[in-house]
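This document opens with one chain alone, in structure tokens, the form predicted on its own.
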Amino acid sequence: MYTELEMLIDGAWTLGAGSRRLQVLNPANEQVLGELPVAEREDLERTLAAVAGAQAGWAATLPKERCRILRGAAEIMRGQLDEIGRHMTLEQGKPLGEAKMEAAVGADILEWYAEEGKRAYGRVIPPSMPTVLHQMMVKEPVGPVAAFTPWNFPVVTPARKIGGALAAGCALIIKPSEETPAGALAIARALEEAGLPKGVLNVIFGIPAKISEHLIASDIIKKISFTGSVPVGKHLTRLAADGMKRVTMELGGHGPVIVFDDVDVEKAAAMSVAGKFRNAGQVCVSPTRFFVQEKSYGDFVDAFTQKAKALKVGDGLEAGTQMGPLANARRLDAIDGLVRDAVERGAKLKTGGERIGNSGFFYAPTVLAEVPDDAKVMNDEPFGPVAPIVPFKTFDEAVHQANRLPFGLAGYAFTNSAETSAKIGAALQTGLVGLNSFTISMPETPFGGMKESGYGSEGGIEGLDAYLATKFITQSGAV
């Protein structure tokens, strides 16, 4: 029914040196799915030795051979979509259809990086001095990588880091979320079956702070890649600064959605509900603050509320489920607190605002109207199924509201005006912008934020370059 929970260290599947275990729960019924091993200090040292020993050989492996292994793993994953998806739903809660689609995208990411790794080009630079014969820039693997991934996308997020690092020629240690380990384990097993040499990829679990501090402090690790909250990202960046290690930080957001009054309100509301309640709103690029122009505000709120009420909430394995449970009890308390705070400050609760049932971490899709700026939900990333909707009058007012927070991951706008599209695309201070669309992440496109939402990109050629160092070589005549 569920996957075997082990760590992968230097090509061997292991329960580790200690006896401590962490429980993995099913958020739909709170039952224990399995027990996860905890990496002790001895395990971390073995893992560091593994990537140190594997780095030179993997860096020297021809790009076409790396491509063969990554593409082979992608094909293996495509043959296991039902199994990977089911495991994801069991441990994370999202509907099975969403889980299987994520597994398929994870395979696509590996395949895209497999091909792009063959194109880590340098360039020849014409010399400006007569004594210089050649000038060229080359790209080299940055070295062993430590990567850390969250629980909300257990396949896609590890696939981005694993695919980018391996395609660039970097050995890797990855610590996925202890709440959703199955996705990263499935990727690792697929790569092992495809012929990945031992030690090139290592998967460990344990106490997050202890693992990150130990790995980042090691001279062996040359690059850090983290996806998660802003406070943790800042902490890891400080740790990396002591060794001047390169970092990619994909942190939290608070995605504004600006709906201008020249659009089809029903269509915009339908797309917004689908985007908002995907994965129960537990998405870093989730649309989380809706600003609707006054003329369309009332109709949009009514349409959005009606569609949110109609969503079928339940176990992700049940047919017809459109939204599953929250991933853990922490999210239940957090969302409930945000809703109560907003109502106390004058917001109008249009639907939801309560837990569903007594078993599992289910929370009703929630819509809040006329939410004041000082409500916590307008300032703190909700990461759950709550949608605050407020009116605006002018373009400048909407831009101010969208950009006033320190976050800058994703922003969205709906308009049928080419001029407004161009202006709002330029005005939004976010690394990702969706115009009349919530589809802003594909294997071939960069994914990353601005301001406190982090820096660096995953995906696209930018995601490969994150694991490559730039070297300039110049040659003059004989001496």
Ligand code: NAD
Second form
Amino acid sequence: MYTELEMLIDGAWTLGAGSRRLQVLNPANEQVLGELPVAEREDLERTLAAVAGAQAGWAATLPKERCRILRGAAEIMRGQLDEIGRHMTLEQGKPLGEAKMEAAVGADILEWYAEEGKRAYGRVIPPSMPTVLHQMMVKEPVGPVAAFTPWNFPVVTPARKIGGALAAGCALIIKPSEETPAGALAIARALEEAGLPKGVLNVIFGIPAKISEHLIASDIIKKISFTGSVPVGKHLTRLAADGMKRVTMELGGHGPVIVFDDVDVEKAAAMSVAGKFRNAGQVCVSPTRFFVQEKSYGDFVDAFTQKAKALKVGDGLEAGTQMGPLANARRLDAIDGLVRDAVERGAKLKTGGERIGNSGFFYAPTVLAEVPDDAKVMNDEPFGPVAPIVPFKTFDEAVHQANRLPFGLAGYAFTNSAETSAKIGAALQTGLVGLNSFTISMPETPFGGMKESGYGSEGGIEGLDAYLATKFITQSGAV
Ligand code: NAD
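The block above covers the form predicted on its own; next, return the form predicted together with nicotinamide-adenine-dinucleotide.
Time for the whole complex; same chain goes first.
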């Protein structure tokens, strides 16, 4: 039914040195799917030794050979989409169709990096000094990486980090979420089958704070890549600063959606509902604050509410399910708290606002209208199936609202005016902007935030560059 839960250390599948175990739950029924080993200090030391030992060999491996292995793994994953998707739905809750699609995208990411790894180009720079024969910049793998991934995209997020690091010639240790371990394990098994040398990729689980502290403090680790919440990202960045280590931080957001009067309200509402409730809203680039120009406001709220009400919520393995449960009990409590707070402050509850049933972490798709700015849901990243919708009058007012928070990950706007489109694209203080679109994450495009949403990009050529160090070499004549 579910996958075998183990760690990969130095090419060997293991339950580790200790006997502690963590339970993995099915969020649709709260049943235990399996028990996950916990990496103890001894395991962490072995893992560090493994990447230290593997780094030079992998960096020296021809890009063409690295490409062959990554492409091979992508093909193996493509043959296992049903199984990988099913495991993801069991542990994370998302509908099976969404899960299989994610598994396919994970394979595409590995394949994209496989190809791009051959193009880690440097630059020849014409000298300005007469004594200099050659000046050049070369890119080198930055060295062993420690990567940490969360529970909302168990395949895509590990694939970005594993693909980028391996293509660039870096060995890595990844600690996926203990709540959703199967995706990263599937990638690791595919890479192993495709011929990845031992020690180049290591997968461990355990107590997140203990593991990150231990790995980041080690001289062996040269680069940290984290996806998760802003507070944890700041904490890990502080730890990395002690060793002046490079970081990529892909953190939370609070995605504004600005709907101007000139669009088809029905179409914009349909796209917004699909975007909002994907993965039950547990997406870092989820649209989370809807600002709708006043003429269209009433119609948009009505259309959005009607479509949200019609969503079929259920076990992700059941045919027809459009939204699964929340991934864990923490999210259920957090969402309920945000909705109650908004209603207490005067927001109008249009639909939802309650847990569904008492087994599994199901929460009804929720729409809140006329939500005041001081409501928590307008300020804290909701990370769940709740959509606050607020009216606005002018372009400047909408921009002020969109840019008001310290986050800057994704921002969206709907307009059919070329001028408004260009202006809003420039005005949004976010690393990702979707204009008449919620599709902002592709293997070939950069993905990352501004402000407190993080630092650096994953995906695209920027995602490879994140694992490369820049070296300048100058050469003069004989001495
Ligand atoms: P959390 O802040 O406890 O954890 C977020 C992630 O960081 C988890 O995967 C966790 O395992 C990991 N983590 C926590 N402490 C760590 C540490 N000291 N070292 C290494 N990793 C550590 O919150 P949560 O309840 O799991 O998730 C809730 C919040 O996290 C959401 O509100 C959302 O803002 C954020 N989140 C963001 C993303 C994203 O894609 N950017 C994904 C998941 C969660």
